[in-house]
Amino acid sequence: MSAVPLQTPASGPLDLERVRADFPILSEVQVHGKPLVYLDNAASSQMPRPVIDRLVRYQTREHANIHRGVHYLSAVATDAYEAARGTVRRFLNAREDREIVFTSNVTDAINLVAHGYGRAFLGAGDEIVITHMEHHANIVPWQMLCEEKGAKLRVAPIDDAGEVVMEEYEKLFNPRTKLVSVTHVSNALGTVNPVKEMIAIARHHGVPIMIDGAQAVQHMPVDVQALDCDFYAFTGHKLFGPTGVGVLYGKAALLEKMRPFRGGGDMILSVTFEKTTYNTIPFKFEAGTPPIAQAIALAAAIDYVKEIGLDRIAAHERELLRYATESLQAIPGVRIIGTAREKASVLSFYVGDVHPHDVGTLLNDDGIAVRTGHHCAQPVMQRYGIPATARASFAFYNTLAEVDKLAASVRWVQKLFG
């Protein structure tokens, strides 16, 4: 799969030189005459050569619409698209391919559940449980649903470290609780939630639960059967794949009961002016031409990650996070936002009285790409009494030397601002 074969054993450390050679952008792009240090992986990770090559192959030799054609290219494209569904199913350890729905991203997947399940099964006085650390994509659709149905949104608090207060989470459950939707990993704090325990609590109360896995699947193995979640969503562009494709896993029994979110071609079995009969799952949720090229490339990204090994990826990223946390904590005036005991490789920080946007701009002058702002998690910022943070987020192709550059640049920012 790799452009440069990975020679390190599966149980050994990553050969970073070989891994980085698979990502052309890391060597081919300079910023202000300086090598790119890409630390914005929580927003969008880079694509390795095998994924890029798979995209090009589809576009140049296989491109056609799917499911509808009897000609050669349509058959080839259909086979590749449905094979990608199988790759995702194995990646998540879902029971059946039909439990995998391709979407445009996680936001689309959450909206699909809000409309397809929420609008069908929630009513006035019902309650939806989320947490205080959610991305806006896991807040706004539920607010919209609550406004429409007269339901209520209940929010589990987080403590100063950025961990869900589990006692308070459990107290939110009552006979009116009809749905739970929580993030697996916080994009703003890096917190890894105890989702297995959270799912077990929801299961005890007979409440279906959705997990937003946008920040999880690239860092750790996810087994939806072992978790026993009802829905799980992730997105391609954070998993070293292209933009424009996401995945919703749903238990078949629930997907069967849900209403289609969008109407149009391919999600139907028959149409008359009097009545439409919907297609079977997952197709009834994939109206119109789906993200064919993107789904096929996502499968290539999954194959690439599996070849490297999520265990090795996790080990390297833990070391990056440890080193970066210690390096920034050693700088007077730098405040780390999010100090949970279990974290993914996300490090949000605040530099004295310097606005995070100024921090990000000056780091960019050094060739360092970080994210600044509220990270689509304004309630998190309000919880800590700050307008925004600078966020460095690491992938397995990042190095300790890049962390040193980040720390040196932060010191330079402090010096500039006195």
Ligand SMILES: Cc1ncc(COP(=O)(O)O)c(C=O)c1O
Given for the second form:
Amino acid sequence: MSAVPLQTPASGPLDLERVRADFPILSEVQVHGKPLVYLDNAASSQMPRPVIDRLVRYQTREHANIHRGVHYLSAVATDAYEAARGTVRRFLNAREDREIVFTSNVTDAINLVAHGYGRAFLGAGDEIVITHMEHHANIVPWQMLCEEKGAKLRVAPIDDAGEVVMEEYEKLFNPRTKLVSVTHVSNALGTVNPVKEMIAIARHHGVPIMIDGAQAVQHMPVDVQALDCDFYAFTGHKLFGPTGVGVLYGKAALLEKMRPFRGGGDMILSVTFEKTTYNTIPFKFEAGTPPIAQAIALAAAIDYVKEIGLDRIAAHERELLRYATESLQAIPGVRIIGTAREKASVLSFYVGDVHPHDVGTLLNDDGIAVRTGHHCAQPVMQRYGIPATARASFAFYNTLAEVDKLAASVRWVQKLFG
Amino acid sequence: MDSSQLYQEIILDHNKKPRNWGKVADCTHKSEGLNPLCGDHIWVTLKLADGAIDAIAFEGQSCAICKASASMMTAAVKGRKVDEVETLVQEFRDMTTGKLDVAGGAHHLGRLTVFAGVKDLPVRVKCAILPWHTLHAALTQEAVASTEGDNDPIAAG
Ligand SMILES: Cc1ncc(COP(=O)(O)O)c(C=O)c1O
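Moving from the form predicted alone, what structure would you give for the form predicted in complex with this ligand?
Every component of the complex follows; first up is the chain already shown.
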């Protein structure tokens, strides 16, 4: 396993200067001659030097195809790739390595479950439960499945603050309910859902439940055994790793009875024209050459995050969220969308009646990167009767000084629009 | 370029007080324009008489660039003949995609040249062009215009 150089001491508050020095892009990029203020971490986060170095080391010294060759490099690459699986398993506290499937992103992981579990075990009249705050990635695959099977999508409502109405969620369960898939943290609102409770309710009704952890794993420790969910998915590029790799955790018993998603090499034990025998899990779901370099770099990202410490990350991000919320709320006319009691460091807002795209374009003049749009969560926008929001999303390398820049820039936009 | 150069007085003014806002009740042509990327959504209604635009109006929900573009468009095309309007549509599209240099070449854009700067903001080009697409669609009787697919100003290159 790769040791990540220790850049920060293991305890005490974050040494922000040293942390920021780990992320080359934060100092190398200037926008309009101004330092980059990167507040679009919920869309994709940046990569620290140890992860970049791991990618480079893999490509310069370790690359070959895996599980296929008897030669030296193939063994090195296979070992590193399987070690990465182990790193992910420990990160999620799964029981076994074979419960970790590498996918290409979280979208791919959800589609895998929709196909491998949904298409195999759902039928006409069956119901799938999601919430009103899902990312399109956790809506569309289920809609496609419903369309094919004549099943029905049931949506748990959210209240004005952006919290799931738990009584309504629970009321959705009935004997036809066959699958639940909910997000751990909302990318548009920042809401941290009470997934433990939601899982317990699903469990009580004997329904398998999937958690979309795309916006959660970078902010808080996740223990899939403590949660007792059936599936948990996340995506590498939001966890300071590369694009092109995602993870599906699934309980072994479920993965075993599921259909393979894609057919091809690596996912088989033997092939004749008469009959193909599928490989064991997780390989059954990893057809073709997987994102080897990306999975290995993702493991380095996990090591990095662990070095920094998710508790320290959470503490600093809480401070960023609190300060940003206060700073923006202090500006007359600014409305914050998503005011749940439990929030990750994601702040959606509306500036007077200025369209979020104008806000985003103008903030960019100050070097500030925020996301504007519907955040692939159009039902959320419809819920609040707005077409879009501007969204600042913070990572542990963001600073309070950057929040000040954001607030100053928002004030300027408001003045410009008078 | 700094985008604040684009958000000039005139654009901010049209955004705040859009001209020809609403619907032409006895319209002969209408179309709906949608930019799925940012959610701009507008409707253009117009009345043709003797081959010219007798009345035109727009409404919808959009960013300032789109709204100001629509507002100034309606003001610019009112009273013009259809072929003149189509020329303007083409020129506006060429200007915002960088194919027409408004300082050099001959054109009929007049004050619409305040949108020339949008060519340096590729993600906002669609916002500026949407009203013009929608107008074109109305004149050619397409029901819905979109900035995606065939009408993509960037892909259509
Ligand atoms: C909650 C949530 N789910 C799913 C996704 C999709 O992630 P990816 O595009 O990496 O598959 C995102 C990313 O935007 C997200 O925020």
